[in-house]
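Below sits a lone chain in C-alpha cells, taken as the form predicted on its own.
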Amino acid sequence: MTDVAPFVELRGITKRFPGVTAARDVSISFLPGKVHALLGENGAGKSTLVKIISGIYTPDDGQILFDGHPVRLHAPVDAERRGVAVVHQHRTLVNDLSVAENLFLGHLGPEWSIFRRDSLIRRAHDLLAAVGLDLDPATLVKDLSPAAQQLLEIARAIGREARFIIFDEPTTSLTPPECEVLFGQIRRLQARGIAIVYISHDLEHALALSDEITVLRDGAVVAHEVGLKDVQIVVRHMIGRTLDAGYPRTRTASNDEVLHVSSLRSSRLNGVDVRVCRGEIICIAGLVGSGRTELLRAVFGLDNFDSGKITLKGAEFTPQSPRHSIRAGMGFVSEDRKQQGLVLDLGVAANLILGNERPLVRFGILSAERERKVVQQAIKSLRIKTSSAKTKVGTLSGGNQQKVVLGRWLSRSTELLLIDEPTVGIDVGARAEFYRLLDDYAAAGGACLIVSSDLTEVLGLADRVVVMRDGASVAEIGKTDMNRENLLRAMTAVAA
C-alpha cells in the first residue's frame, strides 16, 4: 500500500446515455508522480471517464474527489482550474496561429499587447525548453512536425500549471524515435509529481510506461494491476479471452507481379522502387516525412509524379485520377478514415456502396435488392458490428468504421489495396479481425501495399518491407532479416 494520497479519485461513477450505460460504478484513484494506464477496447468507457474528469460530462451517480475533497465539475474550465489537462489524440492546436499564440490561447487576457509581448515570448521560450523544443515562438503550428505539435500540447499543459495530465492516444502519428522523445517527457512530468493518465491501444508502450493499469470492459472496471508488464494478461482482461494469433498467414505469395514501381520521382519522392505480387502483403516503413504516404497517393492518382514508371498487371500505367485507378482494380484506404474515407452522417449501407453504385444499377435505377445483398454480405463476412445497415457509420467503433472502408473495396473486384496506417485508433481485438481480413484477401490472390508506423505491425504483417528515407526507397528487407533493429537502422541511416 502507498502512503501517497490520490490527487484525483473516482468513486462509484456511473454515466448513462439513451440505451447504454457508458460507465458502471467505476472507482479509480490516480496518484501524484505515477503513470496510470487506462486500457480497454473501443466502447469500453475510457473516453467517457476522460470527459467526466475534464468536466465535459456530469456523472449520473458517484463522486469525483480532488485532493480528497468532493467536487462537482460543471464545465471544462472547472477541471482546468483544478489542474486537469488533456493531450488529445487529435490535436487541439490552431494551425494558422504561432507557437506562442497556441501556448497561451484562451489565457492571453490583457497581457497580449505590445507592452507585454516580450514577457510572453520569454515565457514561451521557457515552456518550450521544458519539453526539449528549440523553436522560435513565432513559428506557425502548421510548419511543425507531428512530434513537435505533440510536445507543444504538453508545453501548453505545463504552462497552465497542470497537476493531472491525460494522454489520449498520443503516439498515433509519431515514429518510434519520436515516441521515445515523448516518453522521456512523460517520465520528466512524472518525476515532477504530476499524475499521468495514459490511454493507448499500443499495449506494449502502455505497459512499459505505466506504474499501474486499470482495464475497462463494457463500462466497468474488470482489472486493476500494479507493475504488470504481460500484454497477454491485459488482452485477456480487455476482451474476456486469450487472443488468437494476431497475424494469420494462410496466404502464399506468387511471382505474378500486380504492381511494379520504378524510379518514381516527384516534388516529394526521390526515386522509389517497389514491387507487389499476388498473395503478398508488402509494408512501407519510414519516419514521418520519408515519403510513405506520398508514394501511395502517387500510385493511386491523387498526386502527380514527374518521372519514373508504374507497371500494373504487366502493362505500363499512368494514373490520371483516382477514378482511373479504381477502374484499373486499385483501392485506397486513407489514414484519416473519418475525414477522407467515410461520410459519417450516412448509414453503413450507403458508405459500403459509395462509389460502387454502377454494378447495382438496373435500367438506370439503383436496385434496392442488389444493394441489400451486397451490403448484408459485407456486414456478415467482415463481421461489422452494427444494429442495422442504416446505422450512421459515425456511431460505430473505430474498428468497425475501418471494416466499412475496407468492405467498400472488397465488394468490388479490387486487385491491389493501398492502405495508409490501417489500425490507427483500433483496439487489440479489432486489429486481429482486420489482420485476418487482409490475410484472407491476399490468400484469395489480392495484393496489399501498406504504410504503417507501428513496427510490431510491420513485422507481423509483412512478407517484405520496403524502407523509405528522404523520399527514396533505401532498403528492402525479407522475412529472414526482418527485425526491429534492422528496420530502425535502415529508417534512421544508422550504420551497423
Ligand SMILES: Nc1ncnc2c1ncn2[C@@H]1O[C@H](COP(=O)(O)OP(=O)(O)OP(=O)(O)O)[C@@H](O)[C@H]1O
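Owing to the predicted nature of the structure, the values given are computational and were not obtained by experimental measurement. Here the rigid core means the biggest group of C-alpha atoms that line up within 1.5 Å when the two forms are laid on top of each other. Numbering follows the first chain given and starts at 1. Compared with the form predicted together with the ligand:
If you fit the rigid core between these two forms, you'll see the Cα of Lys403 move by 2 angstroms or more. Here Leu346 counts as shifted, since its C-alpha moves by at least 2 Å between these two forms after the core is aligned.
Core-superposed comparison between these two forms: the C-alpha position of Arg123 differs by no less than 2 Å.
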Contents of the next structure:
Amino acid sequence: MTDVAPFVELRGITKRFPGVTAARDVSISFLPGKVHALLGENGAGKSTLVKIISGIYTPDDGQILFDGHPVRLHAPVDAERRGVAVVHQHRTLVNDLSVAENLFLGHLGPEWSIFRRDSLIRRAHDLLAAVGLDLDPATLVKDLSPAAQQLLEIARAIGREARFIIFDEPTTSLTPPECEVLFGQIRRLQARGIAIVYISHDLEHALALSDEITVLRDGAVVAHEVGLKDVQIVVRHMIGRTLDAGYPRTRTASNDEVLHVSSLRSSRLNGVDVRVCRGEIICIAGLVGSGRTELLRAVFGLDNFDSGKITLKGAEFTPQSPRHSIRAGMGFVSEDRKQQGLVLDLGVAANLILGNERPLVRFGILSAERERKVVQQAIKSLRIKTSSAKTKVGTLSGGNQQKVVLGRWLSRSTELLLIDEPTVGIDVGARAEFYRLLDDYAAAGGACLIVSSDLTEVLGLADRVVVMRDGASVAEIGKTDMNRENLLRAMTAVAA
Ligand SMILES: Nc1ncnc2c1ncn2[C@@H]1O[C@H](COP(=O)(O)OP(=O)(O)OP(=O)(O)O)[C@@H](O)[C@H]1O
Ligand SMILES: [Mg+2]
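Structure of the form predicted together with the ligand, given the form predicted on its own:
Okay, now the whole complex, with that chain kicking things off.
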C-alpha cells in the first residue's frame, strides 16, 4: 500500500454547523485504483466529507491535498477540474432537460452544435449502455423512474473522465440486477486506476466491493481497516455494539382483510391482486418498472385506475385523493421522500406531525403536550439525529430525513401502511429499530404493504410476498417457499 501515492488526502479536516461538528479532525487517504468505503450511522458525517472534497463546503480547519499538493477548493468546479466526480445522495438532475442534456450539462461548450449533435448522441448511448440503461437520450428526465434517474447520475459521473469518483448511496433505488451492473462498472473504473469512494448502508455490498474502509462516528474517524470482510466488526465500529440481524415476529396474522385489491388495471398496471390482513406484513417484490410503486400510488389515490376493485375493511373503496385515503385510515411513505414526503424548510417536529394536526388538536389544551410527546418518542425510537426538534429537516443527513417520514406515519393511528423502499439509506441500528416498530404496529392490528428491492429485507420481513412483473401480480409466495431463488425466478421469469 505504501508504494502508491494517494490521489486525494484529507488532513485534520474539521467542519462545524450550528449545534453539530459534522467532521472532527478527519484524516483519510484515497488511493488510485482502490475502492474506499466510507461507513457510519446516519448523521455520522459521510456526506459532509463528500461535500468538502467536491468543493461544496469549505472546511473550518485542515487541509485537502491532491497528488500531494495542498489545494483550496472554492467551488465545485475547482474539484471537477481536478478530476472529482460525484454521484450525490440526493439527485441533482434537471427534470425539464433531456437525458443527453443532463449527461453533458456544463461540459458542452460550443460543440453542442448541430454538427456535434450526432456524436454526442452516440456518446450518450455509450454511457447509458455502460449502466445498462436502454433509453432514448431525448427523453426528459422527469419522465424517468427514480431508478433510471439514479443510473443516469452514475452514467454522468462515469462520463466525466474523472480520476476520483464518489458514490454516495448509489444503490438506493436499484434492484439486485441493476446493482450488479453498477458494481461491474465500478470494478472497471477501478481497473483503470480511478480512485473510488463508496458510501452505503448496505454493508454487505460495501465490504464486498471495497479494498479498505473508514468508519466515522459523530464526525470522527473511529476505524480504518484494509481488506475487512466481516459485517459484524463494521457494525461494532459504527454503533459501538453488535446487532443480531433479527426480524422480530410478535405479530400473529389474522384473516381479517384490511385491503383487497383485485384485477387492478391502469395505464401502468396489468391486473394486480393483493390482499393484506390485520397483523400482516406483505411485501411486494419485483424489478424496477414492474409496477410496484404504481400499485401503491393507485391504492393511495395518487394515480387513477381503469378497472378492477379495491376493498378496504370489507367495503368497496374508490380512492379520490391522498387526503381521502388518509381519512380512510391509510398512510403512505413514498420512495422519493425528498420530493413527496418532507417540507425541508420546516422543523423536525412540524414535519413529524404534518397532516396529523386534527387528531391532536381534538384534545384542546392538551394538544401541545401530546404533540411534544409524539415528537420526542419518534425522535427517540427511530434515533433521529437532530440538534433539536426545531431543527430544519433540510439540514439533517439523508437517512435522518427518511426517518422523519417513517416516524410521521408510525406515530399516528393508521390501519394500513403503504411503504415504498422503507430502509434504503437507513443505518443498521435504526433499521433494526424500524423492523421492531413495524412488527409492533402489525401486532397491534396494523396492516402493512411494503415494496422493497432488498431481498434480504423481504425474506426477513414478509408474512407473504407478492411478486410483480410487467405491471401484473404473477406469484404469491408464502413463508414455506420463501427463499431468494424462488423470488428472483418469479421476478425475472427465468424458466425453472
Ligand atoms: N448544511 C447543514 N447545516 C446544518 N447541519 C448540517 C448540514 N449538513 C449536514 N449537517 C449535519 O451534519 C451531520 C452530518 O451529516 P451528514 O449528511 O454528513 O451525515 P451522513 O453520514 O451523510 O448521514 P446519512 O447516512 O444519513 O446520509 C448531521 O448531524 C447533519 O444534521
Ligand atoms: Mg449522507
